[in-house]
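Only one chain comes next, encoded as structure tokens, the form predicted on its own.
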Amino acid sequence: MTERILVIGALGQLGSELVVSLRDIFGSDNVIASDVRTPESSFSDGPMEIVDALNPERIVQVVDQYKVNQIYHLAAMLSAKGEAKPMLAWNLNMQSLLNVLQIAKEKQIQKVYWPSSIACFGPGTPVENTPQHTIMDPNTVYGISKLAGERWCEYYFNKYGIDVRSLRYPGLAGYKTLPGGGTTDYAVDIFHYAIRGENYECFLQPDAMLPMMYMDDAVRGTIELMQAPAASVKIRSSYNIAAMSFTPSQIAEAIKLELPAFTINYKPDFRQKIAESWPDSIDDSAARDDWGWDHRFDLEAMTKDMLANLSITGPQNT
């Protein structure tokens, strides 16, 4: 069967890179990028549709038009923005997922991918090597929506046999897009300031340890999960996935090894409290055992690759 893949929320941090990789694998015409807004230049090599994830009729139109048999549903409002507009975030994050799951049931979609997050954990969660199965008491609307979403994904798998797959992403860092309103966005922002030769004012404390992942690993891991045999996917809520953990001061020191003149100061805001409710490190042994997950980038490798690519493409104002 030819894979016909719809990516909802394709212009976000993950989607913008995931679409490129999916098109390299399955062909540009077989991967339909979609978002609520029109891109200026992205995805000109294949189909791009305007889709509001809160409009199920529009999703169905695109599914029927392109004979879609896989959906990657990435549209969401992230942690920091969600705290500013909690009801809007809940509605977008939850209703859009339910729209996709119901459409997958009615249209017999072969596979659905939906991203969860370490935000589904909370103050009661063990902070070191957070287990796959543990206390989950999120205290942000983003985290609450991710925990609820995990339960809905597993429900649709158990009740209706929908092949739903998911990863609990840590903070993601990449050079191709600007930050999108998350608590870990400092790990993207900081590189743009460094390349411009500007001081970076960090909104987290210097010792705020958080799990992180380079975007190349996140994209590869997502596709590997979706390509794994169904029998190997034993967790249908969401898999823990990890690569590295670091603090703002540690990433600053890694940058200084490449750019010795770089400077940073710290002015923690409300995002520090969010960071304090999340784990320091993640146990992702289930993903490694079940379908062979393995990361490739550590802090040093990520720093060198980010700076090298931003030197070529040029930093942007954030």
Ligand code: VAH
The other form holds:
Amino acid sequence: MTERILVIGALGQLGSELVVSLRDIFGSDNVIASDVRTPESSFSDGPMEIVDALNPERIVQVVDQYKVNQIYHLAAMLSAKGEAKPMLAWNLNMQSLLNVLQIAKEKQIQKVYWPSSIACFGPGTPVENTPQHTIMDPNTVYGISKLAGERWCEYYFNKYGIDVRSLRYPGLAGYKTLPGGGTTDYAVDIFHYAIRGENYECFLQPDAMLPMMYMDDAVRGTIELMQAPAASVKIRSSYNIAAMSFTPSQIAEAIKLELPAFTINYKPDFRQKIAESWPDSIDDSAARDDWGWDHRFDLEAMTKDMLANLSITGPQNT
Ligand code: VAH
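What would you give as the form predicted together with (3R)-3-hydroxy-L-norvaline (VAH), now that the form predicted on its own is on the page?
Below: every chain and molecule of the assembly, starting with the one above.
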């Protein structure tokens, strides 16, 4: 059976890279990129549709037109932006997921992917090596929507047999696209400033420890989860997944090893409080045991790869 994959939210930080990798594996014509925004140039090698994830009729129209049998639903408002527009964030993050889950049920979609986040944890969660099953008391709209979304995913799996799979991403850093409205965006912005030879003013404290992952690992882990045999996917809320943890001062030191002239100063804003509510490190043994997850990039490898690629592609204005 040919995989016909719809990616909703394809222009986002994760979507932009996931579409490229999915097209490499399944063929460009079999991966339909979609977003509420019109792309400037991306994805011209395959189908691109304008889809508002809050419009279920439009999603169904594209599912029917392309005979879609897998949906990656990535559209969401991230943590920092969500605190500025709480009701918009809740509605987008929750209603769009419910639209996709209901369509998966009605149209017999074979597999659904939906990203959760370490933002589903909160100040009461054990902060070191946060377990797969533990206290979850998120205090951001984004985190609350991720916790609720995980519950809905498990509900649709148990009640209707929908094969929906999910990962609790840490902060993600990649060189191809800028993140939008997250608390961990600093870990991407810092590289663009460094490549431009400019001082970086960090919106988190130097010792703000956060779980992070290089985009290459996140994209590979996502596809490996989706290609795993259904029987090995034992967690149907969302899997903890991890690679490394670092602080702004540690990533700054890693950059200085490559660019000695790089400088940073710190001016924490409201995002510091959000960062403090999240874990320092994650126990992802369930993902490693159930479907063979393993990360490949540590801070040094990510730093080298980011700087090497940005020196070729050129920094973007963050
Ligand atoms: C955010 N990048 O900062 C997202 C992520 C763990 C953080 O979910 O909101």
